[in-house]
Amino acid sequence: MGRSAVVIGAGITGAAAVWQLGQLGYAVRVFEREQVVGGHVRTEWMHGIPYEPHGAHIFHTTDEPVWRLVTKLADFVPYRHRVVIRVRGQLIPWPIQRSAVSQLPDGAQLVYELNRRPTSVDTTNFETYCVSLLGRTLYDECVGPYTVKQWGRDPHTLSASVAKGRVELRDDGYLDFFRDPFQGWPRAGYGMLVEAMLQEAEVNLGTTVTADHMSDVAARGEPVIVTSALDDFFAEPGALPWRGVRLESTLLRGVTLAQPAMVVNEPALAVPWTRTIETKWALDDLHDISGTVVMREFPGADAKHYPVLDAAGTNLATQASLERRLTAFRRNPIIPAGRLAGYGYINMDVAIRRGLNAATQIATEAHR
């Protein structure tokens, strides 16, 4: 007989994971609790124009063979990412620039704060962490609201980890979000991207599995990758707490282009969407096309978009003691892997990296 494991989730970790147990010669099962896979990076289409329903997704990379798998499925286009905020009434590059800093108004005194920081980050907090990088005012202007909206409560609860990577001053005219060498849009949209990958897979939609299923799903010691947040996997909602966002889409006849960037942040709390994305940016040969759509965001949804990465360490305490309960269960080997089931806020290329480990160990292991 033939080797075979289990993939819970359908997203791009699970994708992965698969891909690479097919590569390994392994027959896999998977089950996924949505009617389509893809999971949160899933792209729409509008009169072919493409939007996405859980927010923009881009993919860069300094990892070459990610890269290389990942163009080896689909026909990716080159894309460089660039986002814009809204400050003092003016739309500015994200990150900032110290440039553009000096013209706003008032931007003699913003400068004056910037070269009044300190020489270290605080990483005592998120708050702190930003203050220290940006400047009291700026951060009050650009970062502390938007926060506020995004993660619906006071910054200085959140850990200084979820600043890290996302909120820097720049001071080199690079205006490109990422600075990562492989960069792009997958042609057809991530879903194809998942599909591709999911190929030779039995693929089981619409089915629920939690730690009480395994003996419905699983053999007796067959390895099984689990890709859902631990809190479903072990059925404790609420365990960990999860910020989901909704986006409301729109379509505009007679636009080629919206807005100056695929993503418009609006940190202002008077505004109650925090960014607004137009994912048409990412395809050039759409830019003849008439028509747009672009989508509001909106913070607050009951989805499992973001963890929630306390100052204390409180949820990631208790996302240790889940992992230590997958540890301990002994009828099946359990991996898990991917954004969900790691609790963290990770990039695509990450999260399909994580994938293709966990199926190398269960290879490796298999073995031993």
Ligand SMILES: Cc1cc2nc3c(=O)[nH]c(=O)nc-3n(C[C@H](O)[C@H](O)[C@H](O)COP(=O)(O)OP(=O)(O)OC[C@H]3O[C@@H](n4cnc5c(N)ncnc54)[C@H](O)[C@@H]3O)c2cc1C
Given for the second form:
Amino acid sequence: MGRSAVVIGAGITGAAAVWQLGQLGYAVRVFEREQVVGGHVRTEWMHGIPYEPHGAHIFHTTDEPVWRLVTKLADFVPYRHRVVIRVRGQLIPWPIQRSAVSQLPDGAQLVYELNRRPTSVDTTNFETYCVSLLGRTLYDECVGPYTVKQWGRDPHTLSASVAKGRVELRDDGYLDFFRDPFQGWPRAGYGMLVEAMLQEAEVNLGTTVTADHMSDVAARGEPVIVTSALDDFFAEPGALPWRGVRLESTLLRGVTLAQPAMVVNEPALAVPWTRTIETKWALDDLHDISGTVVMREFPGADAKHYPVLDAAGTNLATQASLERRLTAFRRNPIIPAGRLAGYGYINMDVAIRRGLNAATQIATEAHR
Ligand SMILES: Cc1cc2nc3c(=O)[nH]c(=O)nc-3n(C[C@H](O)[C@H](O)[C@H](O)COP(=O)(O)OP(=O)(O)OC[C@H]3O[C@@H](n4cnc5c(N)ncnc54)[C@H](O)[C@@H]3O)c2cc1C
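The form predicted in complex with the named molecule, contrasted with the form predicted alone above:
Once more the chain from above appears, this time first in line as the rest of the complex follows.
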């Protein structure tokens, strides 16, 4: 009999694991809680216009083998992502460029604060990190209120790690959001990419798997890759807090493009959404077509989107204890992978890399 394995969750991590297991000669059975594959990464279409009901997804990576894999499985178009932010009634590039700050109304005061910043960033917490990077006023107008909306908590209770890689001040005129050498968007949407990765597997939809159900889905000793949250896996939902977003999508007829970039950040507390997203920006050849879809992203939904990395490290400690329980699980070798199982924010390229690595680990351990 050939080798086999089980993957729990058919998001992009699970799909990448399935793909790699197939390449390594494994027959794979996938169990997915929802009635659709793709997890958080999903593209829908209205009148031929793409939108993403779970939030904007731009593929960008430095991982060349991952880029080669995704472009082999799906047709990617070149897309360079741009974000703007509304400050003092103006839309300026995000991340903020120093030159744009000086052109804001009363920008001289902001520049004065920038010139008086400490030489190194203060990593005590999210707020100290950002204030030492941007100055107090720019922080209070651009980052503080956005963060209160996004996280529903005081920014000083968040770890500085939440800001790293998300908040920066630029001085170089580089306007693209990402600097990665490989960037693009799948012409037919992300669903096609995930389905291509799953093409050889048996996919079971509408099936929630927990540690208690392991005997229903896997033979004793059969390797299992888990991409679900570990508190859900141990049937203790809620042990790990998450912050979620909810999107409202609106079709605007007769409009070709509604906003100057795919994403417009709205930091003001008076605006209940955090940003608007127009996915159509990703596909140049649609730009002249009449009709577009704009999504408003509202924070505070009951969904597992962003792990809450508190400054005290409490939630990461809970995650670590759940990981120890996974290691001690005797019936099956279990490998956690992906954003839910790792309780971390990771981009799609990293999710794919972790899925591929989890599969390779199974094959390596089988040969020991
Ligand atoms: C708002 C937002 C915007 C983002 N934008 C980008 C971006 O622009 N670029 C980028 O690279 N990344 C982006 N990401 C990150 C990207 O969404 C993740 O990298 C990706 O979703 C990780 O996939 P995953 O398979 O690990 O998790 P998921 O997509 O959550 O998939 C997990 C799957 O497991 C299933 N599942 C869960 N529990 C069980 C269970 N007990 N039994 C069976 N099935 C179960 C779920 O239904 C789901 O299908 C963004 C994330 C967010 C929140």
